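In the block that follows, a single chain appears as structure tokens, in the form predicted on its own.
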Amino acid sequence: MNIKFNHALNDIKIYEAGKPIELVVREFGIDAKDVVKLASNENPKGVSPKVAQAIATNAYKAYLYPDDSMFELKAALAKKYAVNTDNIIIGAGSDQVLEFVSRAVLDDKSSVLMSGITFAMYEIYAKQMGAKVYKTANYRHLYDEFMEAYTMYHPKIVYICTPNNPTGDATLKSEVIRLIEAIKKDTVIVVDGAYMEYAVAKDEQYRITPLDLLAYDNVIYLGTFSKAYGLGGMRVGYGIANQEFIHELYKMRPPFNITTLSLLAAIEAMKDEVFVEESVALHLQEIKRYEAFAKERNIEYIESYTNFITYLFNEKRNATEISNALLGRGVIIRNLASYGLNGVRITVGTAEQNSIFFRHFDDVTSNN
């Protein structure tokens, strides 16, 4: 090909999203109603009925551009977190806010630091800007490892994903604050709280709010409506930080960066916190079954503070073989081989979905 693309793209692996139901239907001829998708950490309760009704009622507005100020949504978030609307930026998923931060801060002379296994888009956005990527040895956010690497490389951005995706572990609030206070103020610190609702429900020691971080001018908190609120398909996330920080990020933001119906859905979702509470309660109930299942079969797992659980296999089991075998049966999970782990990430679904997973997992691993 004669086109010369940006050389920074040479070192970037394309992000591998969870396989959709449609792919399983096409490739294996399985009826869509028989496919169980436990790969993308979606809310198994679906979407709040109030949100679904609002979308249906207002579908005719799809021809209209959204309110680009996003005033109503930002006002609701500001009230929830006790911050000002000027502290908030809305993105097409929190991923887009990550992109804004990368474009605003990084260049080919800079670097970023993250844990050994974490959300892949941190690395991808950094490499798009030509920045170097450094990782700690451990997937956990260990203070000593981070500070050793920080002192050595002086990165422009440090990512703290808590709870962490795709492993599911979380970092104590006290440890996050300890890291923030040890890092110089010219380094941007991204605290990604996409799964915070689940961590808080499990243990208050892991609760981190934007207000906890607002005193630090170099810190931005990320949140999303894709998980506990059940709006993965609507793509709405947000960043909350110092007003000057947010002002600079707005220079990266394109106009109308979420849709009219996405904006409406997020506004309505915030009015139905009961749905979120019920979603988290269902999860806390069902994840106990995954823990018991793993213990009965001598499978190691990472204690989860998210809506998924990570199983780690010994040499007798192969994550790729298990994932592919389950896929052929219409059960979609996330193979973590691409992260260097012989393990799988499983979204905790409904009671029925989880029972189907357990049955098929036992079938495909019956020989080992």
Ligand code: PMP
The other form holds:
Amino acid sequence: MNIKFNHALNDIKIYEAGKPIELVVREFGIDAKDVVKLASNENPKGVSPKVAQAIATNAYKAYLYPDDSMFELKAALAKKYAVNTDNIIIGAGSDQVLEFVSRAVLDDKSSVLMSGITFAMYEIYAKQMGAKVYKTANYRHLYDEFMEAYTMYHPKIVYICTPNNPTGDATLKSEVIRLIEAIKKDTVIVVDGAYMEYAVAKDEQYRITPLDLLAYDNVIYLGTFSKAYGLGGMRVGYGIANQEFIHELYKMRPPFNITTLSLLAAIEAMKDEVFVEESVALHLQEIKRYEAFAKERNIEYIESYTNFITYLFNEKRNATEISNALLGRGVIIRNLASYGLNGVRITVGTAEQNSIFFRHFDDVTSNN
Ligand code: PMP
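Mind sharing the form predicted in complex with the ligand? What's above is the form predicted on its own.
Whole complex next, starting from this chain.
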């Protein structure tokens, strides 16, 4: 290959997404209906029936570009969060908003700071810009560790992922505010609340709203429709920040960056908050089974504030072997070896899916 790619790419590891159902069908000849996918933190209740109906009824609109102003969706979000529409930018997933922030702020002289184990795209987007990536020692967002690294490196972006992926832990609102207050106003702070709906249902002390953060003009809050709202496949997320900040991000946005049907689905999903509440309630009930299952088998787990749970194995169990054995049985979970952990992340599924997971897990680990 004679092409000289951007040298910033040398240092980038390609993002490893949760394995799709199609792969298991292809590689193991398992029927798609027998595959249990607990790998990508999707909503096990699926799509709200009202949203599915709206998508079906409007399928004929697929030939039309979406309303590029995305006014209706922004108005619904503005109402929900008591902010203005010009505080909001919509992305193809909150992933795309992360990309906008990275491109708008970073260059090859800058650096970013994040917790020791966190959402991999922060690092990838930063490296694309040639920026240096610093991580704290802990996966938890600890004030002292962050401030020590912040003082040493003066990063241009600090990422706070709460609740955190792939670990499931969350940071108290009071601690997030303490960090924001301590960090200089020329540093962008990204507060990624992709799983916030699950955290607040468990404990109000973790609730961080975009309105809380608008008091600081260097902070952006990210939210998504991919998890509790059941729309992972539609790719809709959002960023909420000071209007001048959002204005700059708009310079990075391609036109029509989400699809006509995605836009419509997100608008409909916001009208069906009952579905979100039911999804979270199901999750809170089912995750208890994962905690009990782990305790009975002496498996360490991280207390979760998300829709997944992270099991950490001791040397008697091997995360890669277990994930592969489960895959061969049509159960997809996330091996955390690429994060340097001998552990797995399991999206909490429906009662039936979880029972299948438990059964197969015991089977594949029976000789341990
Ligand atoms: N942030 C976190 C912490 C995530 O876990 C994810 C999805 N895995 C995202 C952002 C991106 O989600 P989406 O692009 O689907 O909105």
